[in-house]
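Heads up, the chain below is alone and in the form predicted on its own; it's given as structure tokens.
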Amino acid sequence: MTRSTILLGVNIDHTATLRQARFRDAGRTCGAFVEPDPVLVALLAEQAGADGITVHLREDRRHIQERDVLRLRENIQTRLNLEMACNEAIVDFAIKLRPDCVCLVPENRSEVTTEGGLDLIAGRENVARVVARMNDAGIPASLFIAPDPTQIAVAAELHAPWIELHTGAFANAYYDPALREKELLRLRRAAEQASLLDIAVNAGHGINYTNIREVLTLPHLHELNIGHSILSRAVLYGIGEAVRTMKARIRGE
């Protein structure tokens, strides 16, 4: 992949986090006094150049709600990527919804955002079941995993068409040069291994306007999924400018 072909998926979860902080018990997810509307943010992100919209429908519904996802499916013009745990009810919802793709992630009720990747060894049977159901439904399933060779090997055995490399350890190590290079090397080797196994390579978690420069040196990247940094910049400059600037970074401008 060249820089010009790497896609940008914008995660809008924390738009809904802000809404739920005030309007959790409002009985509605948009309209009248309820704000902000994640769907409007998604449409503005698309207008600014986002190649896809990512949302995580969590088991505890702490931010994104089912109605948000249904409205996104009806209204956005790009691609809908649904992040989800291997939860039976949410798997059923995804198959009825038919998003363009899903990304299977772990969930921890105490975390603010997803921390850590799936453990495909301990959770192999459950993940395999969900990947098979998604494959049968014609919905590509990505596995959110650490840049670990064993995890990638299992992903191939499960016939997952995509993985999303967890870049959090790299992001956390960014201002420690030696550790940063170590984590970047792990990501590079993981991307090479996945490509050799015919698995498409996405990446996400902790990517921002500064560290994206190093992330873009990774080989075989198909898509970057970025949420927190874009929404943080949007608070100051608006979602359109935030997305356009990130797209420019991806193009090397």
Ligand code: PXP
Given for the second form:
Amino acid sequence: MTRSTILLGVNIDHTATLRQARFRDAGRTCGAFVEPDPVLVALLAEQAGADGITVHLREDRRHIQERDVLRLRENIQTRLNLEMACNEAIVDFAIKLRPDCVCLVPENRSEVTTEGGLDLIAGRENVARVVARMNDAGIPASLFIAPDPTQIAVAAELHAPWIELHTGAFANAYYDPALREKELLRLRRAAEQASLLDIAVNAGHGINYTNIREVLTLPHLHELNIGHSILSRAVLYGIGEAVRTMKARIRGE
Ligand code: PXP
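Since we've got the form predicted on its own here, give me the form predicted in complex with this ligand too.
Every component of the complex follows; first up is the chain already shown.
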């Protein structure tokens, strides 16, 4: 991937966080005064150049609701990436929904590695079952994991077509130059390893308009999934400007 062809997935969960802060008990997810509407935000993000829309249907439904996901599936023109836990009910929902891809993420402590990604060692059996169900359904599954060689080796054994490298430790270390370089090196080695194993590489968590410069030096990146920084900028300048500026950063402008 050359830098200019790296795709931007916009995670719009926090538009639903904002809506739920006021309308959790409204009994509806959109219409009239129930705002903001995540679907409208998604359409505006697409218009501004987003290459895909990501939402996380959490088991506790703290932001995105099932109805949001169904409306997104019907309305967006790019690709729908559904983030989800390895939970039977959500797996059934995803197979019916047929998103363009899913990203398996941890939701409870026992599924999480020290760096916050899926623990493919402790959770191997469960993740393997979900990846196999998704492969059978023709829905590519990505595994959200720390840039850890053991995790990546297991992702290959599970025949995951994609991984999403967790960039949170790098983002947290950003203002400590030595630690930042160390985290960047771990991400670089992880991307190299995954590519050698024929696994496509996405990255996400904590990426913003500043630290993206270093993230873009990583090899083999297919897509970046970015939520919080884009939506924060959107609060001030609108979602269109926020997405266009991030796309320009990806192009190196
Ligand atoms: N990728 C995954 C798998 C995530 O869980 C999240 C956070 O919801 C993101 C990317 C986006 O992270 P951020 O909101 O920090 O950009």
